[in-house]
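A single chain, nothing else alongside it, follows as structure tokens in the form predicted on its own.
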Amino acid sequence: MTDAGPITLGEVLRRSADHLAAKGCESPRLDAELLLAHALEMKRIDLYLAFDRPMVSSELDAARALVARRAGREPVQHILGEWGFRRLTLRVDRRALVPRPETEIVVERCLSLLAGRERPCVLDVGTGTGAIALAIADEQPGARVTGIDVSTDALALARENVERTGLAVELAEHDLFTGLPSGPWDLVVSNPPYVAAAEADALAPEVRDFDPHIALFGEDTVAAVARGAVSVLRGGGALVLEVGDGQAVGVAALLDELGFRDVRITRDLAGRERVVEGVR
């Protein structure tokens, strides 16, 4: 992205996308649009209304700096400092996992299971950014939602998102391997660490090098949440778990073994078996 003479916004966008593609970024054009719009304090759509406008040196410097970070495979969400999750825009950074589209399916299942309940008590285990807890608080009127996490850094980020959204979510530091907070809860939901350490090298650099490992890699964390939920869910309460590729059938069998009924597996938008649920 170098040029001694005037260069238009459209040309910067093209060169940025080509550069990011060469560096292996999965969605180079979209990333380039987001970063350029951020650098210029514009909306993405407005980029195309100003395609032929020459960029001044200060704008080029700002755009180059952001594109260089993305070319180093830093997640675009971290560079922007915020990301959308369902109806919310949340602060995101290296303290917690970036909320992903598949986790929106988790929230959909939670809302379906909570339908018709007044003032349900909800526990989000491993809350991270607070995305699941905040989305439920936003979309389930009257819900009393608590998010727990063992990471103080993640909890600090979640508190910033509670303040940012103005939603009523209680947060607490808690290690799930000591058991879950006593309820009784109408719903326990979790997107726990479920990646095996042996799979680290197969992860995208954006995940492996920038997401906190405490939120990625876990031994028996999914099972620990499931077993902990047995004693803290009220009768008729539900458990909803996000799981890794190839894990859903095994987790569903565990829920059957633990006495959950109506065990169900839901696929994510990519068709992968991603969410496992059951009723106590």
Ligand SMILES: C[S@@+](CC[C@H](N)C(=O)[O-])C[C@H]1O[C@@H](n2cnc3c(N)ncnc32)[C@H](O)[C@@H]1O
Second form
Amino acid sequence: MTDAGPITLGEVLRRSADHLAAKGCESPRLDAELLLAHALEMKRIDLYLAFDRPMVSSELDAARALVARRAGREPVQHILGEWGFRRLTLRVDRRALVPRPETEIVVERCLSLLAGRERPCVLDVGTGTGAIALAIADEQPGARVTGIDVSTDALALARENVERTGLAVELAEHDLFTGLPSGPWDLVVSNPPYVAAAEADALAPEVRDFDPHIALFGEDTVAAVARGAVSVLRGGGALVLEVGDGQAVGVAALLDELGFRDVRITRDLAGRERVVEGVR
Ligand SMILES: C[S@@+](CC[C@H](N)C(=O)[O-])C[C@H]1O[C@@H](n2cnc3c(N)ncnc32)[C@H](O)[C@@H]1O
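Complement to the form predicted on its own: the form predicted together with this ligand:
Full assembly next; the chain just shown is listed first.
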């Protein structure tokens, strides 16, 4: 961006996207559009109708500040302060993991397994922003949903999202390694931390430097949730787990070993095996 003469919105967008691309951002044009729309308090779609409009200096300053944060690899979701998850727009910040698109598939599997059940009891282990718990409460009317997390920061953010959405989700501080809260539950769902500490260097800066490490790193958490679910699920109740790339087959074998039936693996939109489920 430059101060020399009037500069149009379209030109700011182009230069911002080039700058973000040079800084290694994965989707520079999309990010530039989201940030510019946010700075100008416009809908992203409306940017296209205003490409030729000159930007005034206060607008340029606002846009520059946001683009500079993104160039430092701060996640665009943190800069915007909110992000879409299924039908909801949730508050997101450094207190909890930014909800990911593949986790929407976890919710889809949960809804499919809950179909036809009236007032099912659902436990979301490691609720973070509350994304999974809130989406189930939203899309499965009558469900009684509880979200637990060991992080008080995450729980505070989840509480804000409960208020923001007006959905009924109970929240509680609980360490999954002490066992799961006794239900009985019709569904236990979890996207637990499953990245090995040795893989930290391979993570993108947006993840490694901005998502809470308690939400990322954990090597026995998936197995701990699966073992814990055995004693708290109702007969016929289901377990749905999000797992890391390359972990699904091992987790499916564990569910078989623990006596779950109808064990199934679902792929994410990129074709990677990321969700494992089974019925008690
Ligand atoms: C990968 S994040 C998932 C957040 C959210 N469910 C989602 O899908 O976006 C994992 C969550 O598990 C929580 N967590 C980590 N260790 C835990 C433990 N021992 N007991 C309970 N929750 C834990 C973290 O604080 C974090 O919120």
